[in-house]
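Given as structure tokens, the chain that follows is alone and in the form predicted alone.
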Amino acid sequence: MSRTRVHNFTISLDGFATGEGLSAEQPFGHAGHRLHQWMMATAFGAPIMGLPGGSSGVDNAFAQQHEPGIGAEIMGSRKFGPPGWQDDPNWRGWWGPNPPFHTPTYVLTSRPRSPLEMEGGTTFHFLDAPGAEALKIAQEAASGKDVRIGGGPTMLRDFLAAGLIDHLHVVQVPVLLGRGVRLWDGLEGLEQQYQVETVSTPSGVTHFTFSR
């Protein structure tokens, strides 16, 4: 049966999954890549930066988690552009013209448009539907393998608080952000409904398994 999970969604101490002023010279506001050094220092997140090299140990374990076993990625409006990008018809994303998705990819959006195919197999599709109609339309295209949640927080935050979430891999890194958005709030309890694991690496990063 094809599962919904999340890997590598990262937050800060307070809890923070990316910070205030979003713009298109920063993806993730005055967070800047603070949030994300852990995974770009791995062997598996290295490449996708254009950087050299990167670890092997537990935190490349976990990273490269992201990528076996997909059919299909959800997500939000703010991940894939910047305030405003629906009105700039060349927007194609953060990504290059060839996207780290390699599935059909679901941008949840008010402003629907024409399906944008890029190179190495991602094929954008803009949908205006609610989470659980969207997870459908994933779940068929997926072809029986499961469907990643890719964030921004807010939509991830919606498919948690619906239990569309059967895997969730979060990583909380040592950074205090003080403003943005935040991941947790509303779900209060939320950890009594799956199998909580954490491990703690050299990198000052602790990983949490929600697995229902």
Given for the second form:
2 protein chains.
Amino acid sequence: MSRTRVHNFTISLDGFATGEGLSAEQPFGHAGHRLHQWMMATAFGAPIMGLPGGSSGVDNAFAQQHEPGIGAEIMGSRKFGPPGWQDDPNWRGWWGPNPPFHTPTYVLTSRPRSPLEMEGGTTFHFLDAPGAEALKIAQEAASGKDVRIGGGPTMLRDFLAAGLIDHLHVVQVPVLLGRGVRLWDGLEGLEQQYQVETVSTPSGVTHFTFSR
Amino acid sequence: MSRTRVHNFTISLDGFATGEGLSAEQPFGHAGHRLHQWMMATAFGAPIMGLPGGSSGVDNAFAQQHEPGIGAEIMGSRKFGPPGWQDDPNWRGWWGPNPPFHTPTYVLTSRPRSPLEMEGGTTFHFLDAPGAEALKIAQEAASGKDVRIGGGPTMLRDFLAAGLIDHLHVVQVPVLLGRGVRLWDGLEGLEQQYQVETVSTPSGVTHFTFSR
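Starting from the form predicted alone above, please write out the structure of the form predicted together with another copy of the chain.
Following is the full complex, with the preceding chain placed first.
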């Protein structure tokens, strides 16, 4: 049975998953790298940033779960590029020629374009479809494997509200961003549908896993 | 040197310190007891609720820090009573004849009344004053001991924004309340003024200490 999973989705202590002022120079706006430093410091995340080394403790154990058993990803339009990327026919995502997805990857956008085949097994498909419908398409492409929901916060909130997520891994970083886009809005009582486990780690972040 | 401390201030995963619909029957509104179950389960909190026993682990170690070295408390009007308590001349707080403060306790309200001397060393004083001024009065009454800031969230946010808090202990419970009054609003970058330590515990809550 294909499950729908979220990994390494990071928020601030005050609940923001991105800052304000997203742009090509600042993919997370005024949040900068503060939300994702924990991941860049791991053996999983360091190579993605072209950095050597990285930790192999509990943060890394969580981070690496991003990969195994995943057969497709769905991401929101605001994860794929900065505001206005739809107007740039040459935009191919943030991640260079070999993006870290290695599966069919569905980008939800009201302005779909032709698929983009990248190196390493990632093909970007562009879909103008509601979440549940996109999920069916991605599950078919995943041929029995799980589908990862990549965020951003707006599309993830929609998937959570629609009851489409089976496993949710959220990482909370003890910074107060003050502004941006919140993850938890409109999700009152969500925890009642899941088993929730919480663990803080020596790096100072807290991992939440919502499983069902 | 008298320090200004906050203990056992509890919020939901989405940042709310109280729910909606506060009333005499529901002091925390639709949040009910969900925010404070962790504390009622400790050896510190159980007797306050008239319950036997209680745990003596890390949650209790944090909870008990509420008491030592405190010479006065300041609380907001909404902690002292339900909406409209100012219209009830017989309202003496939520806590019965022997409130768990045992020091002079200053209630910030735009409608002050005469002091209320309770059992066990608690005297409620009613003050119409800005935070910094109230703090000076409380520090004098504390004669060298620390002053505890009792909340609720609105007054605590004001004290934090004004840089008046030296030690902040916040407990985060993994429930999504969805609505109510948030603690962190308007406090962007607050963590930069503190050393922050995070620890999740077997009960499922996460303790944050902000120290300076």
